[in-house]
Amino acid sequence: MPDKVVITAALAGAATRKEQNPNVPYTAEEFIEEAVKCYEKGAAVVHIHARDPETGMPTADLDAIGAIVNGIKERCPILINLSTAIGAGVPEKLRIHHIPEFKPDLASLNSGTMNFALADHKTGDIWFDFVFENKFDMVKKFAKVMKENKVKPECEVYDIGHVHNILLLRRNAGLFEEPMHFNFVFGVAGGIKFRMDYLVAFVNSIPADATWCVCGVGPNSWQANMAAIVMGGHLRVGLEDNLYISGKELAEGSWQQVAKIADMARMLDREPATPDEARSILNLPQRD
């Protein structure tokens, strides 16, 4: 098990809003300040979904994304991971156009078309529902763009079939740089919830030399991350995934969750990796 653990902070996502937690960032300044705080608390990577600063809606606007990315780079050395999901209904060309523009260290590569919903898991009521489209052809296109621009794909898998989607495409010679990196996502309505045996199945399904991390929605978050600490994986927290720091106590920001999970990792003798150490651990291309 590696001594160092890479912590990613996912700051906003496409769905969480200030009405739910006022600390969800909308403006570039809010994203930048939050990224700096996360870095100071032990995060090595920040995952970004840009927002329209006026409406709070997810946006693919290059100026909005650029203001966040460039502002973060000016303030701290944290690694940048840009989403290619953006938000519901965003067309394919706008989901990938910012990757060659900004050449982040990592980018999410979603691995399968699926139902994706906001739901009440106690009653079964569905509040918001859409089909998250990630056809094989789209995944291949996105992976090629990432490779051409020396961006590490973070293969986002929401159930075990998504792992096998990626492994099927891996047979295309040269599509991926090895070793690969996976993010196991738990708790999305339409995907798989967290259980230890599910996590073990994920880990046993990927190439032996691949790196992996976890993230979990709501109550899945702390459970999945604690299990990953024990099993030698890497971690993701943040207001994209979980609005709370404990129970129903709202988090003061993603930085507070970073501080908590960093302390949990240290309790098990795993020290948070610096951005430079994370670059080596995740086998990321060197940047000027």
Contents of the next structure:
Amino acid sequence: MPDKVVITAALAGAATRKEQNPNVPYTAEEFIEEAVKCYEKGAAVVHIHARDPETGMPTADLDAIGAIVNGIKERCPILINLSTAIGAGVPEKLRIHHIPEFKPDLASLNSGTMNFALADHKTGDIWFDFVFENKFDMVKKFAKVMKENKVKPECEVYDIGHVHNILLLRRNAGLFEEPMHFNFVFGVAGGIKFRMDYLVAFVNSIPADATWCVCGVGPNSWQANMAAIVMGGHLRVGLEDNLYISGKELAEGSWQQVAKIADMARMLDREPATPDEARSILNLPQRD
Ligand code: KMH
Ligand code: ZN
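Form predicted together with ligand KMH structure, per the form predicted alone context:
Expanding to the full complex; the earlier chain stays at the top.
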């Protein structure tokens, strides 16, 4: 079991809003401040969906993404992971055009078409009914662009079937660099919720040399991350998926969740990895 733990901070995502937690970043300055604080608290990677600073809506605009990426790089050495989901309904071309442009250290690679809803988990009401399209052809195209640009795909899997989608595509010789990296996502309405046996099934279904991390929506976040600390995985927290620090108390920022999970990892003798250590643990190519 690796002693160091790679912590990713997912600052904004596509769905969470300032109306829910005023600390969700919209402007480049807000993203940069959050990223620096997350780095100081122990995060080695920052996962980014840019927002339109006026409306707060997710955007694929290269200037908006560039202002965030370049601003973060000027302030701290945290590794950059750019989302290729961006936001609901963003066309395929715009989901990948920023990857060759910015050549981040990692990028998310979503592994299957699925329901991706916003739902009331108590009543079963569906507030936002959305099909997140990730056909094999699209996943393959995105993986090729990542490979050409030496960007490590973080395979986002929301169900065991998604692992098998990736393992099927992996049969295309040379599509992926080995060892691979997976993010097990729990609690999306349309994917699986956190359960210890599901996490064990995920871990048992990926190649033996692959690295993995977890993230979870709402309360799934703490449960999944705690279990990953125990099982030797890596961690992801942030206002993208969870607005709270504890119970119904809003987090002061993604950095506060990073600090909490870093302390939880230290309790089990797992020290947060630096960005350099994370580069080696996740088998990322060196950057200039
Ligand atoms: N917010 C996560 C549940 C991506 O950016 O590609 C999904 C996610 C996907 O992070
Ligand atoms: Zn994301």
